[in-house]
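Below sits a lone chain in structure tokens, taken as the form predicted alone.
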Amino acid sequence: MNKKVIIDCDVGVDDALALILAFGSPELEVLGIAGVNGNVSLPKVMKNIEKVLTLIRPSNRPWVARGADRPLQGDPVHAESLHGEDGLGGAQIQPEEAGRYWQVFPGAAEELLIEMARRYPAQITLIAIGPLTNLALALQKDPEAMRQFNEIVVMGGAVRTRGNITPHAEFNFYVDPLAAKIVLDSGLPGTLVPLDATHQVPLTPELMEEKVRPRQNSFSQFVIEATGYESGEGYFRGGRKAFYLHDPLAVGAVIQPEWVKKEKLSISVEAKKGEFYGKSYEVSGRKTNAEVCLKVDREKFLGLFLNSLLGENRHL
């Protein structure tokens, strides 16, 4: 039986790859997509959702909802240096007319989360791969509805490793640490997929040359353009030697949860401005609030990701 999912995202490149993986996996049924400020501004996020759905062409026409355009506190922070000015590395996709591959949800993203949780009690997995602003707003508005989710899987945090935007903080939690703290402290059944695990699953020049470039389909071309991969030089945008599959791993942890090794921990987030702003940390002596993915079967996940991404198991 397919797992019903909703994906809350700030569509940059790895969010787009996560959407492609989710829609291309027969194990999942994507009911809706919520956009949130993060990798790029919210208008760009919403346009990127439309572009990626145009690339994927899903037949089920998921709901698409516009979410928060700024964090609960502080100013918006973006990551164009990694994702490009448009958030998709300049990859050329012309979005189709509205409504062909998606339905526009009439309310805000937090209302989509609340409505779908109540419509399908204990049946939906919420996959959050951007800042957690929409989830925090939904919790503040209707905490009982949010408890109707079967599970919430969050890509965020750096538990026992360095951050990727500061030495201490992972990007999603840094953008809106108050929202992350609200969600983690809420007691919702959650799985956390932090940098500890996602840094184990990179796209490398070897994989790009052996698995991606030879396919020459619309998805492989998108991966090359979006990641800024330069074949002759063997690097990705910004001179990087690896492109980490942060957000796709959160989707993979839902498709094949046995491929990630988890520990039950109590995790909180520093929401006060300062050196440790956005840092996720373990709290001793407190009830556990998350199953934290610390290890992953790299080969199995990369196989799943590449096969789905490149058309091996697509079911659209």
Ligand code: RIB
Contents of the next structure:
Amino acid sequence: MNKKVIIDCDVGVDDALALILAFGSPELEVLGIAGVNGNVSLPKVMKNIEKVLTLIRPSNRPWVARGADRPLQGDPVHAESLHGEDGLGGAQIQPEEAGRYWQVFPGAAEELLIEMARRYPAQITLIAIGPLTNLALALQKDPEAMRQFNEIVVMGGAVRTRGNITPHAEFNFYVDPLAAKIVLDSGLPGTLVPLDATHQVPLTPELMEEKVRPRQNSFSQFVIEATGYESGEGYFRGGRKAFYLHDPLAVGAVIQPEWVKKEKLSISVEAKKGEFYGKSYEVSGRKTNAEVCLKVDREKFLGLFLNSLLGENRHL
Ligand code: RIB
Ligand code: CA
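Following the display of the form predicted alone, present the structure of the form predicted together with the named molecule.
To see the whole picture, the full complex is given below, headed by that same chain.
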């Protein structure tokens, strides 16, 4: 049974890997993709969505919608040191024209979320793998529509672990903490996939040597270029020994929910400027508002990810 999904993303490298996993999974039907400012600026995010769809060549021509180019409050923050100046590590893909592998949605991203939630009540899982600006805008415009999503899965936050953009904050929540607070405090049925879980699923030089490099197809080449993997040196862009599969895990949690152990918690986000800006934290004495993924079956998820990425059905 296909799960209908919409993916809100800030393509970046791990977002791209998440899209490849989603479209490569028979369990999912990706109806639409919304872009948001995050890893790189919005124009680069939208161009990267086109590049990744050109690589994937989806047969169902999903909607693509342009979203927010800045957070609700504060200035845009980007992560080019990890994702490269273009957001895909300079991976060489000449994007196709719209119409062949996707359709341009005639409205802003928050309109796509609202329209699709109303068209398919209680049938769509919204997977948010970038800053939550588009979701907050949709909630402000039409909260009733947003309640029509069957589930909202968010990659974001650092609940019982250190942040990755400051010692306290995870990147998606740090870029737009007010939006994250609005979404988490909305009471929508949500699953949170924080760094506590995503740091359990790194892409490593060993996996690159054993599984990716030998595959020799367009997807394995993309992973090598996008992650900046240097085979001889045994590291990724910036000398990193691991490339965390943050966003693919959020998709994996929708494909195989039983592979993540969740705890019902009440989570909020610090939206005031200062040392703890963007920090996600547990609120005591309040109704729970999220099922938080804290433990992952690493072997099963990495197997799913690599098989989908490099599997037989992928284009040579
Ligand atoms: O903290 C990791 C998250 O921030 C991922 O979604 C990554 O793509 C960046 O957006
Ligand atoms: Ca992302």
